[in-house]
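Presented as structure tokens, the chain that follows is alone, the form predicted alone.
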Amino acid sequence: MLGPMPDRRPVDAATWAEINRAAVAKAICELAYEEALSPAPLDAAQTRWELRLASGAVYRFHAVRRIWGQLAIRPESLVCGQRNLPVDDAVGFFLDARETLDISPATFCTYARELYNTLLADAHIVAVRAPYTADALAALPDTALQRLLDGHPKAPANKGRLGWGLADHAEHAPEFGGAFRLFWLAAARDRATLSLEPGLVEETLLKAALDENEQTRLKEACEVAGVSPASHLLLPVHPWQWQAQIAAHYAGEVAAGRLVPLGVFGDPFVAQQSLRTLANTRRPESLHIKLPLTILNTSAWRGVPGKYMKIGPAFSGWLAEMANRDPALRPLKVLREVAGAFYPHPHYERVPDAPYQFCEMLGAIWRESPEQGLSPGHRPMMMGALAQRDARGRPIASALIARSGLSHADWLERLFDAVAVPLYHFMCRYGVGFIAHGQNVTVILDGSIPAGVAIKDFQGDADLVDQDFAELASLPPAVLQVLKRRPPAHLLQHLQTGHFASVLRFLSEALADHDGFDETRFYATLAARLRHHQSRHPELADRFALFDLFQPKIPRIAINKVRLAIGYGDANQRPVPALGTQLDNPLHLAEMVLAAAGPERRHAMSGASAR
């Protein structure tokens, strides 16, 4: 049965001009800070600026360029043409930047497709958050909030789910809140792949999804098939998956009777920012569940890989076995992954080469809740979620820091101590690198104050070092068969993008906006406590100099630059990022000005404490 439809008119006229001018601001910024915009400042101050394409078209606005080189632009200033109109047509935007940008027509039309989609999203979420204060969102719980974020800062089509009408937004996307119950599936033991975490049985699985009722009814529902617990695991499926993909795609194998339909059991679940991450409604600690979605969004089809079904479990346990056992990473709590399933297509899996969605339609991954095992007082809020700003330009984290009674340097020492340097830690002492950006990164809150991480998501997000770790040796060998092997610099690059210019990058420049804290006072407090934590380790010199953080350049990762050259053709892998020209390293030049200040001043901007 549909939920609730969404209004026949989704969408009024001063809201659609409102997200489109967000959205060319957007669109504007980023891809100037990857090189394929070149915006030319009007005046000396460099605050007003215009860009001229290949179309003839001009757009002029008002900008501050920001530490890490992007241009901060003000949407409300936004003008296009001689008459100065006001820009209120993200799609046209693109049109007009298509020569410049050499987007072929079929990508055009196909990222058209991702932005109207995203746009349609937004609305709604401008609409819902419009009541909420910063203050008030910040004292939500994540699963709320995560329905009002705005997603991914990077990408103008951050909501482009293309396979989704109206009302497959309205049942399942996280900005429409709705909670639904899961599909279950028997499936075929000998043709699928079970992992679990050592002690785990498959019934705790069960009761982290179904209460007592759900459960008699689905092993009646069992026994009305036929179907044996010795034969067939119980998998779950998003019921979208199930009507759109899997009913047709393995037509054959339910024929067989090697796949079972059960039907709809189970508690209601409500979608994450990252839609196939699923938490349970009735019960915030239960397991959380992630399926795949064959759906693209985002540049890249929301599948699940079978080759991390099956090492999940014992990677995941190994990393919160290091974390649990080492006093540097006291902060960081590994969001283990306690069991993965997954069940081949008996067709695409033969296919050498074939397009990776075919691959990954059916399985299922079961991970602890950050709320799982929280000291009194402590709650969790996505990462993503601190730049997030209110209808008056105000972030969460500028509210978080007024309620902690903590300066901004202060509650940003606990933040970095909390999330930065926990995860530079475990990269020099166990060569093991995340990809920490705003959606797998999670920071534990104390009331309003930073007091630890949870991180999670480590299939395809988490690298290991090339060289030959001591640490590395207890890691389990089919773990090592099937991770990636990267040089220092690919791990490095994994902390300075996803998460320093991919999250950080976009709260500093909120804190700036808004509450006029300088980003070389925010970068030179995180340098502080990164060189504090060198300090406290020098047994760590040699690693801390082959992952160094401080280095003048860093690498500029493109990812909206890549999709719109590569269109929409299906490959095997998900799309790789582009390499630009190097940044200026935001670590380095907050140094480089401390250095060049007096004693009292270089106290003062370092935020250095004795923490």
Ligand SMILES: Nc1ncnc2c1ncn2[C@@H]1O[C@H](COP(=O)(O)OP(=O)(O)OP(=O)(O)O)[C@@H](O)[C@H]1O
Second form
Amino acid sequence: MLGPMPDRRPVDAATWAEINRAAVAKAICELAYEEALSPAPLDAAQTRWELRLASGAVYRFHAVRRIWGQLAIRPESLVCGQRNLPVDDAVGFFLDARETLDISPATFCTYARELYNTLLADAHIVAVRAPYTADALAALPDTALQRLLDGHPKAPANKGRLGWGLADHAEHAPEFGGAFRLFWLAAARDRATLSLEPGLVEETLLKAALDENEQTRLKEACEVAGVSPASHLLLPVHPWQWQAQIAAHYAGEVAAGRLVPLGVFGDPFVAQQSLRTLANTRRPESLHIKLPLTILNTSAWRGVPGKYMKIGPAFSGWLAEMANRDPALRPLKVLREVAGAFYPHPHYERVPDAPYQFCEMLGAIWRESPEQGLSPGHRPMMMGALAQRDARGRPIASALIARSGLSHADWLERLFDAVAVPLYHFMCRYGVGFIAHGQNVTVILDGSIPAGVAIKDFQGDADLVDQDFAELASLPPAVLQVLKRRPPAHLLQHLQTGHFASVLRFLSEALADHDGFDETRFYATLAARLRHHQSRHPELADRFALFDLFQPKIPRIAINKVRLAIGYGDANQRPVPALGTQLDNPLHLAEMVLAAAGPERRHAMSGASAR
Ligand SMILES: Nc1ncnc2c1ncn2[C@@H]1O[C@H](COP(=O)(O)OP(=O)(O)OP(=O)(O)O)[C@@H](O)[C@H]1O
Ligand SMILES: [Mg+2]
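Given the form predicted alone above, I would also like to look at the protein as it appears in the form predicted together with this ligand.
Below: every chain and molecule of the assembly, starting with the one above.
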């Protein structure tokens, strides 16, 4: 099924050059941070830099080193070669760096394909975002804002979407903002699994996606097809997934009548930043639906593992119960996965160690929308958006801070109290670590001021400590069986790398760059809020020692190096990040600076209030 011709004009040369320059700046920054590239300073002040590659290519640029050690590169300053030509070719940069980065020919070409898709998407995003100031972006509803974001801040090829062509992007990618309706299948109950949160009935899931007329139409389609609710459940499928994957891979199931294609029904949905979580455009507070997409994007095939579909309601229900009961988690809302469905493939499922992309093709998660149940005046914003800049380089956070009337330190205190502190508490008290990256965390704003956090995505992005915490005893056994148990240092990484190095690193840099807000103050403020929390919970002293956020050194985790090293061969597991040399911990650095300052300056720097 070919969709309508996408409204995509060819990218003009100036935009193409701008997008490519930005991608090269990001690639050098992140690959140097991962210690795969070694730029050298050209002046004592370390503002002018040079990158010499094994191929003989040379790149020069202006940059400052930030507190995490990464280089904040001015893209417009990037030049290459002996004649200092402007840089305008990101794939060409990777070709120049291929030997240094040790990228195999096969990996290079597929990575280049990912980059080309990313650049095409970025060109569209930059064009659509151009008229918006940071202030205007800050005022947008979450779903509208998600159309205009740059995406994963660490991965240069973050919109690889291998498997999608032009029309697929235009119909289903968030930056096009196109709303589409879901495809529905009737799925044999003796093959599919459906987990529901206690008290929930299937009818509620239908109501979340279809109005009364559409429910009637869907039920009529079932009658015409001769399927009864007793034998089959109703399962939404992403329309791309149906035509590109399910129709062929599950053709035997369709022929046997165990899967019955019914057609397209219900409300229009729009893709969030993760592509596969869809929000209802008619009723924003209605359940989100997360659907498998067998495309490779940002390192992983975006299917849904059956084992997590089964435990979703029980696990997220338990997390929500803990959050509701514990006053220290008052700002935190768990977006519950109220239902999960899965239909295993009849053959691939039985192949031990089959590549995971083949085992996760058909299923669904119904998840609470962050728009649901909000207090008056409150609104959600995907946390990664805070560091997003407008065309003039102003970050959304800068606009929110200005609107709030608060100082930077006061606004950041609210942010850390709303997000970092509850995440830290969840880990210390319950032994649950969330990979709290900028797409998994949603800040709840009261007007322009952070007032809370919504967390989601517990399929593999949440782990339990490997010790016998009494607090974990109430977790249902089925959940305990599935979730991974990890040593405390591993959970700590979810917070330090997943949140601090992958979200706050970009926020502190953006605020330093645009607003001149000192990064040491940023992390001193964070340290002060965490210490304040510790002082209020002496009963958790042992846990704070176990999960020590203030050590001088912390692991450096590399995702791009791994992507380039492992290539694209099929695997039965998602890729695991690599370790580099240790990083200087900005929280420790900030506390050292504070300790060396006099008491007055210390108070001013940490923004330490007793809120
Ligand atoms: N700021 C960001 N940080 C991390 N990932 C981002 C960001 N913006 C966009 N993304 C995209 O979101 C996805 C994050 O992957 P992750 O596994 O957390 O989510 P998911 O399971 O696909 O979906 P969901 O979180 O909606 O349940 C990737 O596809 C990534 O490219
Ligand atoms: Mg996610």
